[in-house]
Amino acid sequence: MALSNSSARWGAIAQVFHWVIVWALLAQFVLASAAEDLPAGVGKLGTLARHKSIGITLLVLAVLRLGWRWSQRSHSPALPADLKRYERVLAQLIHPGLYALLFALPLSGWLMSSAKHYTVSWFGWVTLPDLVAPNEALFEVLKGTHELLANALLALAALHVAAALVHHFVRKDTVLTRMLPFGGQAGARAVVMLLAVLLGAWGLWQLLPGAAATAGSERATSIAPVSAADTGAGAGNSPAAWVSDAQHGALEFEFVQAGAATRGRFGQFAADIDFTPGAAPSGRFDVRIAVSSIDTQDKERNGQLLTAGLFDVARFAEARYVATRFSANAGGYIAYGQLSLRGVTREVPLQFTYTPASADGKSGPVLAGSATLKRLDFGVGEGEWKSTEWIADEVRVLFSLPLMPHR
């Protein structure tokens, strides 16, 4: 088979584009349907991540296919000359409409995901930029638009398939077979039968009770809570020299979700700080965090993070970090502190810098730095959430704390 088109047949490249897009679209509708039936959780997150990756693939294929079609415009198969006027008009409307929807659907999905603050990743290999800022109202509009476009694509695709079948079985021309890699009557019958089997199987799968539900994963091993007193984290109750809070500072975190970096913050925390910089630094950090103040710019994800499978805020409302040992290094300082989170206490080293107060006294000292920890070390991830396939184990915490005198 020739790579390029001829007046009698579509070439191999055009056929590959056509059939790969067909199978990708079938996969998209199956994944979208499955995701609707799944409860919030890892299964739904993974299904939607695959849906988005295939959507971006379709967008790229549409660009390439349109470019190839344009380059082959002078020698491509024409519509049969004996078509009725309305048939020719329908063909001239359906084909451009399908191309337009191949662009509009992935782009609307990309916009929708950005508005939801779910950065799109292409199979975990390439992270795409967000097209719009997080906006719940815009997300709802884009969601409705995406569903409308999907229904329009279904309608146009149904018309396209019906027309191809009419050409083959009623008009008995070559419109269908010239797009088949193996041509002829037998090839056409095989394609029709395969499509019928696939559609029938999909319909049966939809009717099966609980077919789209995912089985519950292995429960995480429970970890006995360790109190601050057990580690010495509660020692020292004298007033701190400096304080900081969420109104003046920032406490953020980064994690990888479905292959893309996602950032959130805690809106409520209080820090009591004593620190003496130098070659032999000393002091004490005591930071308390209201876990319920977590904010990832998506209310559904925020609510999920507070459930028993993740932070379990009903039982563990507060996280606490206490450090009483410090050392200096080339990057500034390291605090060796105990983080108590979800009933578990572990040592977490904290790399930070200390900027002294300004000479004019208009601004106080500033602590800024980061730490990397593993959520599963603290039991943040039980049941299906224990899996790291779609949500990474590693979490990076970042902070900037302008310090004010303790009053």
Given for the second form:
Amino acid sequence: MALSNSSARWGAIAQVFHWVIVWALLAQFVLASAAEDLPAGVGKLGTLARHKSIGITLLVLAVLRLGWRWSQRSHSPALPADLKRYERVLAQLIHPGLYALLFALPLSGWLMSSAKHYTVSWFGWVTLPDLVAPNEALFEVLKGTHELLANALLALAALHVAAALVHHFVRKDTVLTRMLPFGGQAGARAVVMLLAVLLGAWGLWQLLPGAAATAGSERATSIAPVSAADTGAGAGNSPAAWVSDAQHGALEFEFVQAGAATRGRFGQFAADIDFTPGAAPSGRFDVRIAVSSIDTQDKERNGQLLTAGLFDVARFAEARYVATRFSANAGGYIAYGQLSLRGVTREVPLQFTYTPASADGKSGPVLAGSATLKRLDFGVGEGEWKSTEWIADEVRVLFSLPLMPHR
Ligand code: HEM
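With the form predicted on its own in hand, show me what the form predicted in complex with ligand HEM looks like.
Once more the chain from above appears, this time first in line as the rest of the complex follows.
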């Protein structure tokens, strides 16, 4: 089969575009309806992540297909000359309509994900930029738009298929067969189409959740909780020299969700800080964090994070970081503190810098730095949430604490 189109047949490239896009669209509807039936959780996250990746692939394919179509415009099959006027008008509306939806659907999905602060990743390989800032109301509008466009695509695709069948079985022209591989050879055509259908069905089956929900379940043993008192956290101390809180400072975290880095913050914490910089730094950090103040700019995800399978805020309302041992290094300082989170206490080294107070005394010292920890070390991820396929184990914590004198 020729690669390029001729006036009698679509070439191999046009056919590959056509049939790959048909398969991908089918996958989109199967994945979307599977996601709709799933409860909020890892399975739904994974199913929608695949839906998004295939959707972005469709957007790229639409651009390439349109480009190819345009480059072949002088020698492509034309509509049969004997079409009635209304049939010609319908075809001339449906074909551009299908192309327009091939662009509009992925774009509305991408916009919708951005508005929900779910950054889109293409199969975990390429992180796409967010198109709009998180916005709950806009998300709802875009969700409705996406659904409407999907229904419009279904309607146009149904008309398109019906027309192809009428051409083949009623008018008995070549409109359908010129888009099928091996145009003249009915047997070879049937075998190729059957193989394609079987391969497509197998591919769809692979895309559905199942593996995602159970992956990582080998980490079944839970970490024995250590009480905060065992580590000296919370032991009585004289008042700290400095304090900071969420009104003045920032305590953020970054984790990879469905292939894309996602930021969140804690809106409520209190830090008591004593710190003497130098070659042999000393002091004490005591930071208490209200877990319920977690904010990832999406109400649904915030709620999910507080459930028993993740932070279990009903049982563990506070997280606490206490450090009394420090060292200096090229990057500034390291605090060797104990983080108590969800009933587990472990050492988490914190790399930070110390900026002294301004000479005029107008601004106090600033501590800023980061730490990397594994959420599963603290049991943040029970049951299906243990899986690291869609939510990575590693979490980066970042903070900036302008210090104020203790009153
Ligand atoms: C041609 C490509 C696409 C098609 C045919 C398609 C189709 C659909 C359909 C039929 C639904 C279910 C709508 C409903 O009845 O509720 C859906 C939902 C969804 N789609 Fe797409 N989609 C496409 C591309 C995308 C892309 C590129 C993204 C994101 C990057 C995306 C994100 C979503 C999300 C997040 C939902 C679930 C919305 C919710 O219920 O929260 N879609 N899509």
